Amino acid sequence: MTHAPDTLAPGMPANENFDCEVAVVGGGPAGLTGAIYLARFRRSVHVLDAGSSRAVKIPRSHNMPGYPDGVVGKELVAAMRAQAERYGAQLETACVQRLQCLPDGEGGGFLLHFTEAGRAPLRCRRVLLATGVSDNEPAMPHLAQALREGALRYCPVCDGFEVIGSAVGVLTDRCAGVREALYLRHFSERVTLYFTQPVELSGEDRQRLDGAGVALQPAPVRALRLRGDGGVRIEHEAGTDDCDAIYGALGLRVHSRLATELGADHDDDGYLVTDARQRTSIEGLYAVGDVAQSLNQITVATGGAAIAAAALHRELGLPG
């Protein structure tokens, strides 16, 4: 099958006043899905990737549709990058420091300012923010190895299935860790809740843990060690325990600053508030993926990016 010749080359701005039509900030699954759709919509799109996607740290995701044997996060992101580039998206390694809204009298759109010294700002008509979140990591030697081997985990929604029947620890510094321990109890009868600092649990929380059969170790954890067999040794003020895996429930850092500095609406945790089309309260600024969703799932991120890209395509204008 042959394709009709292009009348507008991918990657070329539709207006000479702009470097591109859409700047995508973030090179994880959400940002790359948006770029793939926009490029196939024949929109000029630049992906600005600081190289800190949470997805590349996933040892292997088993709930990504179409991968019955799972997929390594780094390989998934690499394949999506190649797909975006195939259709004309321009991918750059860059760290965006600030977004600037330009007045309509100057043609509107946004200026993106970079942390790199001497780098000129990039001007675009619209911005798709896909800056995601980062986990607050526990103090633990060989952290990357522990994550790679499944001794350290962060997301029971993603991989609770993989710890069925295992001895599981949940490490937290707040009462919210109770919810995660109870969630994991669905997958294993051997769940223990640990704390990095003294935390005063309510009587109700204690009853819930006890009723579900979740063990509670109130003595603060002093150290985590990766065992030679792939498990975790937990040293606390009352002794030492061994677990097959430990979940870090120490909270997340939501990377929404670029939008909130413009006054974008957000919730108490920092997640950006978007409408059904992924639009923020700032005109022309869309947000997708973990920065705008609290479920923190690849499939949720890519679905939202597809919705945003379709809305952006129509907003940017069609013939007729």
Ligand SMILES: Cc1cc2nc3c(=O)[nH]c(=O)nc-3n(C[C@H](O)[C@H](O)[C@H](O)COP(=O)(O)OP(=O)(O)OC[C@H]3O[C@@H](n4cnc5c(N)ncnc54)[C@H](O)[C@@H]3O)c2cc1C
The other form holds:
Amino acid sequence: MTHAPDTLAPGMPANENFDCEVAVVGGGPAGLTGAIYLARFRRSVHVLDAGSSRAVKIPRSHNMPGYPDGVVGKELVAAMRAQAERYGAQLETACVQRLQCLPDGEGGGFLLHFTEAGRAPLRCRRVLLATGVSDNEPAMPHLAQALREGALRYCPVCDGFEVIGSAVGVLTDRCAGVREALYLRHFSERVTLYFTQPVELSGEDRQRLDGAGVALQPAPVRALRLRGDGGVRIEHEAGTDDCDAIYGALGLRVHSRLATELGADHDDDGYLVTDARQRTSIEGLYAVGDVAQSLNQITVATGGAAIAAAALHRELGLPG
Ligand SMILES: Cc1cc2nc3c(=O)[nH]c(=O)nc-3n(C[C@H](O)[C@H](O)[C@H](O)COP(=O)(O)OP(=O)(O)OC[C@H]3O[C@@H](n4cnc5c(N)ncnc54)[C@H](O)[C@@H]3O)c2cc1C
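Return one more block: the form predicted together with this ligand, after the form predicted alone shown previously.
In what comes next, the whole complex appears, and the chain from above leads the way.
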């Protein structure tokens, strides 16, 4: 059996024009997987991360293959960070404000500009963008605690299994919340749809909810409170309800601005459009994870990152 040293040899040095071969923007599961692969391909890779990965908020994920008892999001990310560093990836806490494409005449590649005043730009040959999305959060005291205890949830694909048979609320501000309520109906026969504001549902939506046995509370919600037993109290304009868990279906913010400012193609929701190798429409700019994929899942993020890293490695060729 061989034992790996704590830190293995870093990747090939970037040539004198570049600080690194690949800059990874975003240090969640997508960016870190890209960094692990690239570092093991002996590429010099620098991860710039603003430190707000959605994965860190996962109390315990039960759909990660290989973890039958689940895995705490924070621990998974910490392990990925250690793995990336072990192979020589450089990890830094930093927020990238702007990407600049350099013309071939100036040697090509990208300059990364930072929000931090006085921080010099970083120059790289390629960029792997893994900036993720953010959930629009409901107004609620003790929000972090509610997430930790599973009283507030965002992702029925992730954890619908964990609410089987429970009293589940879905809180939305839009007609699209109907879809999430119907999705959850597969897991529980006790689903109620709530609104933060008056929303005019179509007759067809009402029929679909009714047909599926999803209750509708049209009176806008005034407040959500964490109950002592782990559930949630919902105060709305027609009274008060209790449920075991409430799903926030208030939309997402897709962090694709760094790419769209360069003219990268995106869909109507803001997700970056990539080809089968995770290349965006901007040459040299790859995108992986939630920012490029509406099935917001860790396995999808890591799979895409492996594909992107392999393509980047091929594209970069021999050093020089
Ligand atoms: C409560 C909750 C539970 C979930 N449960 C599961 C589950 O059980 N199973 C599952 O598969 N998925 C789950 N998910 C979804 C999962 O967390 C995401 O799919 C996953 O984190 C996506 O990885 P990512 O690397 O694309 O994005 P993220 O993990 O969000 O990482 C993006 C990173 O980019 C950084 N960043 C953004 N902009 C910049 C910038 N300009 N400069 C520098 N850094 C920047 C952010 O700070 C962040 O650290 C859950 C999500 C939530 C919120």
